[in-house]
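We begin with a single chain expressed as structure tokens, specifically the form predicted in complex with the partner chain.
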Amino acid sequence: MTSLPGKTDKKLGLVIDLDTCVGCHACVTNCKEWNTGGHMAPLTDLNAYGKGADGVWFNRVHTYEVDDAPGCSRTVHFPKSCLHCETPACVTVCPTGASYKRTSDGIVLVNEDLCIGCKLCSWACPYGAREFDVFEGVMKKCTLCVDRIYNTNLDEVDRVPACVLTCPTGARHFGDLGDPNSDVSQLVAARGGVDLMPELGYKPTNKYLPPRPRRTAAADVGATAELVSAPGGFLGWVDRLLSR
């Protein structure tokens, strides 16, 4: 159904951290990877080996260069999937039911079985999160790793969403956002976390933690601007007593 579950049981989602992530594609390629043989396999690449290689992903990353102040930039990587918003028209404009939101865990799924491919899904999420698969006809996104999170064919440990099991830098978090006690929560309260676009209303599950300020200034770390001269003159102050 694509009506929109009142309330979910649990709000799933991803909480990036900006100011750790170093864009270093492993989230991507292994996402690419678990997706590619999971729940919406295949995720079909097209012109593989040629030009126009052009091939569904669940998971991209940006760079940017943000000013602070004109002319004093800082560099961001931005990686991108689904955010499993609350209230996302994606499910909404779906003609067909094929896009859902589950009541259970706030996942939003496509039924590849039921999607027509009209693509409109795709313009209703203002986050371009959804990938249509030419070869197969088919709308597909992120699952936030279905398939892994419950999976107990893996290890308990391992049932996290395969980018953020993967992500060297710990960028990358997974829980229940809808606990205010879980961790993701805690963090997102601490480090400020944000929504994308909240000004469309989706209410995306997923947060983004804000790059830290930079640190530049001695006091930062409790230095001085610069160093006094030695009293004692050039090498007066190296001669002390000293034993090996």
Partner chain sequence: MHPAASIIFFTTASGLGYGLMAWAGILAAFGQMPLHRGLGIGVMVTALVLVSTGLLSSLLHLGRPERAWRALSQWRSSWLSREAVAAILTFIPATVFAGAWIFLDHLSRLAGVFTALGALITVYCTAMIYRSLTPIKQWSNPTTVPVYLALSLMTGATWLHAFLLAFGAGSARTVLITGAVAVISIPAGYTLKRRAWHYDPTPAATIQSATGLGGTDIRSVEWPHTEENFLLKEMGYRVARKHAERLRQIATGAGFIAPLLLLVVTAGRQDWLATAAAILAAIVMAAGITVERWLFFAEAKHTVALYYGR
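The structure above corresponds to the form predicted in complex with the partner chain; please provide the structure of the form predicted alone.
What comes next is one chain alone, with no partners or other molecules.
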């Protein structure tokens, strides 16, 4: 079985804001496009428009209705991909060493030349983040776009995973979660970022920012009244406009 590094120099990962994700699937689409046409091995789409359609998706978005209060619910969009755990079960069960965790940055990858497609990693992963490519007979997963983040031919602003680059609402953030002073670590601390299923003990690197509490109807009415009646509010603006 494959061993894990004692420690990693960095903990590169994602921070996903569930409060601002609108479920547009732009991250899913751009991940698919980049990993099809980029440096990494292509993602397969078999019988895309026919019976038995199959393919590989590194990133998926699930949508749930969550009860906020009696008679009131909200829609939460939940993106999910490999969490690049500190102690990933998918690595330790691999019989060939194909699945491994990098010491330099903590990213979990698959060496497809060593993978025999036994699927032990997919059975061990409790997050369902492993994908079996039926065409090539190997396991695949999110790589945090290692071919982008270290590509010096790209402008520095573009050296982020494709999903982060394309998010229209800024719900996805990328950085070193092992550095307490990094932007992502400070964001997690400020918003109370959480692990996915921490009780399992795999210590995911990726964090989720929970949705902010909704304001009550009374608070909304009060805020609207203040906005409208204040000298600098909407009515004040209308008054100044009509007084010209």
